Structures are given as structure tokens and as C-alpha cells.
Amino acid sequence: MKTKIRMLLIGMALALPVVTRGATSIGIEGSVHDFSTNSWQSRGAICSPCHDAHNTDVAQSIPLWAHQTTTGPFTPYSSPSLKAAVGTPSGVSLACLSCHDGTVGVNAPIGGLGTNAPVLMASINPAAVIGPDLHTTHPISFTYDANLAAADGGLENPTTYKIGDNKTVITVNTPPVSSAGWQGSSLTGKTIDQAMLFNHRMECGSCHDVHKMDGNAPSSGILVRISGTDSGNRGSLICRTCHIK
């Protein structure tokens, strides 16, 4: 009897659809951040352009960071209506900008390039160069909490609003992110603070997942964690998650 049950379970398992890495496109391999086959990357590894198990940056902008960190200088976003206190990029944003501001070589480790020539982002993908002038990009590296939401008046409270909740203070309150059949359901039901903020701060990684693992990032061309527009075509899902529009 046990043998029959075991064989039945095996048959059921074989009948289940197989979810492969290629089908879900999860992870850095094959993504825009896969530099393992680039000629300047002698180790041929996926992780080592940014990380190392040893001799990493003592400042630790991100875990096991082994890449040179940009020093800018940066021009932060500013606006007469901005209520947030935006300062110099920090943490995960500083790590992103260490390639994307275009001033540091993508191939530059913390120990220096030595005799190697820097490979700048502009030579890989000019469209990916943000530059150190951030005054026209979405503000980053600021605290996004209940106090900011109250002062702004157009932001959801990140500690109470959950991804997928109805919008209750606008005329059309259909939730901008539906949990039904949405590939980013791993974020649904979490508060903005839980799912998108870094130590309660808005950073580059709040909207983008460099490792192509979370939310909609595996299927999104620019690694946006919540991609697409809502069912009413009223705007970007990721924008409307935080902004009351």
C-alpha cells in the first residue's frame, strides 16, 4: 500500500508544471547586470563586479561591497513643493550611483584599477548614465514616514498603507496594484515601509531591484519592482503606490 501511495505522489509531482529559471527570468544571470562575459571582467563571475567575500569596503554601503564608491559631488533634487529633506545619496543609492553616475569605472574595485583602463557606464549603455546632477530625477535618500506623508498631503502613510489596498481619498479608489494574477504578489499585503524602504528611507532600490528577484523586477525591462499601469490606465502602478493620484 505504501509503495502505491509513493508511486502516486511521484506521478503527481511529475505532472505538475515545471517553473524554470528561464521562464521566470529571476536573478542576475542574463540580465543587464550580468557582466560575467565582458572582456574586462577577468574572473568571469557574476557577483564579483560588485561584491567580494573578503577585503570589502569597511564603510559597507551595501553588504560585502567591493566596488569603488563614488564621491560625486551630487546635485540633489529640489522643488518648491518638496517637503522631504533630501541630502547626499547614501546607502544602496550610493552603490547604484557608483556605476550609474558615470564617474567611476564599472570595473573599478575598491583596491583601484592599477594599470587597467576604467570601463565607464557610457561605453556600456549611455542611456543608463544618470550623472551626478540629480536635480531632475526622483528624490532619493530621504526619510519617508508618517510625518512626511502628513506634511505632504499627497503621499500615503508608508507605515499603514499596504500594497494592493484601495485608494480611499481619491474619486477612483480601485487599488493600483491587484493581488490577483500579479507577478509582484510577493509585495502585495506589505506596507510601503516593509516592502520598499531601506531603514525608512526612499532609495534607488525602493523602485528598482538590481538583483532582479523581487516583485515585477524579473519581467520588467528596467528592473522596476512594480511595473505597468493600473486597470483604468490612470498611471504608473509604482508611482501610484506611494503617491495619491
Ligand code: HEC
Contents of the next structure:
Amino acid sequence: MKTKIRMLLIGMALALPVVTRGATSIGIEGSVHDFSTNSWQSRGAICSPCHDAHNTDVAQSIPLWAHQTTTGPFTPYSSPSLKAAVGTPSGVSLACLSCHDGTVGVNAPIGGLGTNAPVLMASINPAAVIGPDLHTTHPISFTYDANLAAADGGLENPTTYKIGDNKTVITVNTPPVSSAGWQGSSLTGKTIDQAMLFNHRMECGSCHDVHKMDGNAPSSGILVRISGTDSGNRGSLICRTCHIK
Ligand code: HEC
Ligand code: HEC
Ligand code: HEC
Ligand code: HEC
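Okay, that's the form predicted alone, but what's the structure of the form predicted in complex with the ligand?
Below is the entire complex, every chain and molecule, led by the chain shown above.
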């Protein structure tokens, strides 16, 4: 009996780091995107590695974008069953990839580095390099609307399905939201379009909240908006929000 309990405790100890992976921390300060104490920038700034008040990128991939923009070149996702029109990354995704495709210095401002050496993602965290080969990553940078949902046949209508709604069609129909509740601003009652899409488009930011403000992003180590387990102790909540599977 004693050994059994000890085994159980060891099992729990091993399981714990996964469960407690992101301690709750709301906001960008102290997060993986807080570069205020990095040696490559002397201003101690939190926002300006990505935004500035003036003279920002004319393309405005994201509001007041002040980082150098990647030019890839990208290989987009494709598959025989894909219905979405997936092209080259744009908008929010282009901003994320300007650090995460590994080709541009994380420390590169708009206008370039001048004589400073680039600090590439691979030198900080090789696992965080996503692309420029995007054919092995979830499709991004395309319009996700009622028409696409109908064409695909296995997706919620993003303009009518609300976070926290029961699922339809499938047998286990409990809502795929975290039993732990939201640590950030509530997503309950918002449609997928309101909570996760950017101008009706699916982007990196549909799943990840870079500022750690929304839903479960404050407690998720990888900043996903919907994480944890549902009332039936099942995970993959974010996937099950959009997909009917
Ligand atoms: C690592 C890059 C990064 C940093 C650092 C960053 N942001 Fe952002 N910000 C983004 C991205 C990407 C978007 C567009 C996606 C989104 O809205 O989530 C954005 C969008 C915004 C928006 C417009 C959308 C909204 O949510 O209202 C505001 C305002 C904003 N950021 C303010 C800030 C401020 C203020 C700071 C510093 C405290 C900051 N950001 C730090 C990347 C960053
Ligand atoms: C200015 C550069 C920059 C931009 C822009 C940026 N990131 Fe990051 N991001 C980083 C760096 C650097 C790290 C790794 C930090 C570390 O591991 O210490 C990181 C870490 C992450 C992580 C956590 C990885 C892990 O293994 O813990 C995720 C998830 C992430 N970023 C997603 C995004 C998304 C999504 C966007 C766009 C909305 C974005 N990032 C925009 C620089 C950036
Ligand atoms: C469909 C939702 C979704 C989209 C879209 C998405 N991600 Fe992720 N991302 C995840 C999930 C879930 C994980 C954690 C599990 C995994 O690694 O597969 C993750 C992990 C990551 C990590 C951490 C990898 C590591 O092992 O440390 C980074 C960095 C990241 N994503 C960046 C991005 C960038 C950049 C984009 C856009 C090109 C993007 N994500 C698009 C859901 C998504
Ligand atoms: C914000 C909504 C959303 C989220 C969250 C989401 N997806 Fe998707 N996913 C889509 C859309 C939209 C498509 C494009 C479907 C199409 O074109 O038929 C897609 C495509 C896919 C595809 C490719 C389908 C094909 O035919 O090639 C797979 C596989 C997939 N998603 C799995 C996942 C997984 C696993 C997760 C969780 C990590 C996830 N999705 C999270 C909306 C989402």
C-alpha cells in the first residue's frame, strides 16, 4: 500500500510540471516577449521591440509595427483536403514570423540593424523557430467564414458559434472551454470571429495571444487563448473549439 502511494506521489510529481507549466501572469511584462532586460536593447523598453509611437512600418502588418519585416520566402501549408485559400503570410502572422521564421534578428528594428549583429531566434530558443517552411504548420493567413465552414463540413460557423456553447453533431457535446475558468478577459459568449479572428482571418494570433491578456493565455506556457482541460478532463480545447471532430 505504502509503495503504491509513493509510486502515486512520484507519478504526480512527474506530472506536475506539465500541469503547472505557465504560472498565471497577465500581461506582456515578465512573459517570453518581455525583452526589457535583454542586453541587445538599452532602452529597457517593453513595447518598442514591436511597436513605436511614430515612423512605423508603412505596411502596418499590425498596428504601429516597428520591427523589421521578414521576406521569407515562405512555403505555405497545402493538402488534398484543404478548402481554405492559403497564401503567403500577412498581417499578424507576418509580424510573428518576423522573429519566428528565424531569418530576421529579434533585435532588428524597422530600418535594419546597421552595424549590430542579428540575434536570431535559433540562438535564443531553437524550438521557437516556426517556418519559413510553413507546410508543416497549421494553415494561417486566410479568411475563415461561414462559407469555408460549410465547404469544409467539419468546422463551426465562426460568426454564430460562441465560446462556451455546447457542441453539435458529436456525441460528447460538452463545451470545450477550460474547467479552470478564464485567467484573462473572458471569451465566453464571444463568437470565434470576435474572439480569435483578425478581420475574419485565421492568423498565428488566433490561437496565441502575444500580450497574454485573453482567456487562458495568462496561464498557458505557450500563450494559447483556450487551454487546460474540460469538465470531462479532456484537453485539445482550442482545436475542438473550431473543429467538429
Ligand atoms: C513581441 C511583439 C509585441 C510586443 C513586445 C508588444 N506587442 Fe502589441 N501587438 C503585437 C502583435 C503581434 C499585435 C497584433 C495581434 C494582436 O492584436 O494580438 C499587437 C497589437 C497591439 C495593439 C492593437 C490591438 C489591441 O489589442 O488593442 C495594441 C494597442 C498593442 N499591441 C499595444 C502594445 C503595448 C502597449 C505594448 C507594450 C506594453 C505591446 N503592445 C507590446 C506584438 C507585440
Ligand atoms: C520581436 C520578436 C518577436 C515577435 C514579433 C514575436 N515573438 Fe514570439 N518569441 C520571441 C522570442 C525571442 C521568444 C523566445 C523566448 C525564449 O524562449 O526565451 C518567443 C517565444 C514565443 C512563444 C513561446 C515559445 C516557448 O517555447 O515557450 C510563443 C508561443 C510565441 N513566441 C508566439 C508568438 C506569436 C504568436 C507572435 C505573433 C502574434 C510572436 N510570438 C511574435 C520573439 C518574438
Ligand atoms: C491552430 C492554432 C495555432 C496556430 C494557428 C498557431 N499555433 Fe503556435 N502553437 C499552437 C499550439 C497548440 C502549440 C503547442 C503545442 C505544439 O507545439 O504543437 C503551439 C506552439 C507554438 C510555439 C512553441 C513551440 C515550442 O515547441 O516551443 C511557438 C513559438 C508558436 N506556436 C508560434 C506560432 C506562430 C509563429 C504561428 C503562426 C505562423 C503559430 N504558432 C500558429 C497552436 C497554434
Ligand atoms: C480558430 C479556429 C481554429 C482553431 C483554434 C484550430 N483550427 Fe484547425 N483549421 C481551422 C480552419 C478554418 C482550417 C481550414 C480548413 C479547410 O480549409 O478545410 C483548419 C485546418 C486544419 C487542418 C488541415 C485540414 C486539411 O484539410 O488539410 C488540421 C489537421 C487542423 N486544422 C487541425 C487543428 C488542430 C489539431 C488544432 C488545435 C491545435 C486546430 N486545428 C485548431 C480552424 C481552426
